[in-house]
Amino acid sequence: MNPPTTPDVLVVGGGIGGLAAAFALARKGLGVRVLERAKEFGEVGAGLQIAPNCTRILADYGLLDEARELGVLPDGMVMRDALDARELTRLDLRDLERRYGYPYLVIHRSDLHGIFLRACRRAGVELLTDRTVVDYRQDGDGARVVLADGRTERAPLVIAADGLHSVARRELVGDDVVSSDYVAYRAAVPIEQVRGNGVAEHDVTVYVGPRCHFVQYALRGGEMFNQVAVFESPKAKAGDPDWGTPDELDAAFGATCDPVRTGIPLMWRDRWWQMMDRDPVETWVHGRIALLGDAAHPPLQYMAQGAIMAIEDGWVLAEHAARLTGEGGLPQWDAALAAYQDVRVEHCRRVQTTARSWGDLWHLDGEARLRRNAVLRERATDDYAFTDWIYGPTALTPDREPPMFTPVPLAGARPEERPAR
């Protein structure tokens, strides 16, 4: 049987970005209800970087001191050469977060799920697990989903946060997921495995390479030590299905620094991350179904703003639907769809294109390397030029989004003077 009521909105997805979203409704006083297709809810993965614009939004929520006590707040972001070890360029964290206003902190992907599933089960959201959807369907003055099962769904307003591979992003918009060839291999290993590797407890230190990066930082209070190791996989790049395996993982670090290369055995090789996006879209509401999330904006992790994107969708859905409400208090969902269409679809494609040319910068070899590392090495440590469009306040209308940074162009650097190893 059907549930007897039908809920304000319904959310596909019971990931971070369909919690934070079914919270962010009900927060408002909306009835939500939830449809997660595995038979409970968790997420796989390690750690996340959560910036200034995201812990803004969860000390609005009343749950950033939650995801202090659970994540940390690290002193600085580094970034090294992944060759030769030498510091590029660092964020001091401490003093973004004077000027933001907000920590950047981070936190074990599951406790960021977990600080979002206890939120929603107290404000009331509906929870269901087990519920496969397999069509979306306008009704009326709603939406209806199809589950694997037969039965039916409906709401005023559908969201589908249904991730990367969303079954509403396919027959809305039609397009297919775009591979970038390189993979992801992550762990998070208790600190007392790590701490003779001459590790740095407590930064964020990204190694860049060519064709490869390496990321680590402390995780849950400092007691578990992440790691993550991406890499581009020739076997992708001659269309080899079974691509992204152990084997070139090792061959990809082969040359890397000592402090890299100590760290790559400690990686997870029973699993790997295919890194995929797609091309930005124009439009993510269809009616009374609504794309979020990685549904309607899947990035490459350079960033590190995927997670956050989709909290941030949630937030600014839910600002509209309580301003633009009408007869009953109810929202007028075609007035708050398109607000929140109008701010949010220009903000990510900015982040989508700007991690993708992130990537590029990370992986540079040769003579581009050199002139890179040079560049990197001329930013004054408190030159926010680079974060302010993304760090600060999240913007409700599209007056409110900042402008964009100036690139840096490389052609007319001038090459650090000595060379790699």
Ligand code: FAD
The other form holds:
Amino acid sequence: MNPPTTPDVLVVGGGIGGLAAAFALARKGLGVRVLERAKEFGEVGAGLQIAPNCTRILADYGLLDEARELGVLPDGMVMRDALDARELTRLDLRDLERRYGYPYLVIHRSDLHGIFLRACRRAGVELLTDRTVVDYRQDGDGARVVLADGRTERAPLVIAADGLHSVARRELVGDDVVSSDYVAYRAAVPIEQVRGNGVAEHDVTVYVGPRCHFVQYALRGGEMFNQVAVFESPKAKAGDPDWGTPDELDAAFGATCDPVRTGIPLMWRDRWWQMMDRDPVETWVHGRIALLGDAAHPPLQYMAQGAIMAIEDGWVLAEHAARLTGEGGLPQWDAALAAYQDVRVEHCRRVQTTARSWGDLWHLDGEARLRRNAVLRERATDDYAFTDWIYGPTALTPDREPPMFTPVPLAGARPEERPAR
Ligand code: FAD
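Having seen the form predicted alone, the form predicted in complex with the ligand:
Below is the whole assembly, all chains and molecules, this chain first.
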């Protein structure tokens, strides 16, 4: 049987993006129902970095204190060379907090997901599991979803927050995921297991190396240590469908410095994540169906902004829904959806494309690696030109979107190497 009442909004997918959007809309007084295909709500994986453009929203939601308690506020973000371990550049995260007004924190994925799940329950969101959506249909001044068991559900607005392999994206856009040929291994272990390995417990450390990188930071009040090992898979390059296997992990990090190599045996070996994104698209809103989170803009993870963008999406949509109301105080959905798409598409396109080039920069080899290292070492710790466009307040309208970082020509660069103005 179908649930008896029609909600104002149906959200497909109860990941971080779907739950955050459901909460954002419910706190504006809307009736929201979440349909999640899994038997239980939850998150697989380890840590997430949450930058000030997201902690600002958590503060607005009254959820920042809980996130601080469950997470860790690192002192610094340090980039090192993965071959010789030398420091390349650093962000002082206390100074960064002063600049942007909100902290940079790291948190276990399941803890952030749990924060939104509890917030949804308190806000009266209807949370339904074991509901796989297989089809989407426009339906007059609303939309309808079809579930795997044949039941249908309808609402004035359907939000598809069903992730990278979104059914809605396949139906509405029809594009394919883009494989990067890189794969991620993760691990979160008790901190005692890495003490003595010379790890920096109070920093986020990123070792960048030829066709690989390695990330480390503490989680859960410092009790756990999170590691992510990412590398290019030779098997993927050769077209082998079974790529990214543990033998490739060991080989990829064989020539790296001691602090990285010591971390590799701790990685989980029963599961790995082939890294994929999609090309940006300009239309996320199709009638009364709106894409959100990874369904709309899955990035490669190099900017650590994927979950953040999903959370921003929900905040922006809810702000417009609350502002643009019509009869009976209900949102004028077409206007709110247009405003959402107007501002979010360009922001997320910038993050997606920057993430791809950021990955290229991290993974350089040979001469190019040495040149990159020299340039990064020149950066002043308090130079925020790279982060202002992303860590500032989330824009509600395109005119509030900060300009992107424009590189200044390097002293001595040939004219053709200077960026066009
Ligand atoms: P998902 O998390 O994929 O959730 C989709 C949900 O929809 C799932 O619960 C799924 O079960 C459900 N679903 C799917 N299909 C259906 C269906 N047909 N019917 C019903 N339900 C369905 N981001 C950051 O901000 N910071 C980081 O530090 C960071 N690090 C990362 C590190 C790695 C290695 C990776 C791979 C990603 C990282 N990200 C990071 C990105 C981030 O994990 C994702 O962008 C984010 O989780 C996307 O959330 P989502 O809710 O849109 O999608």
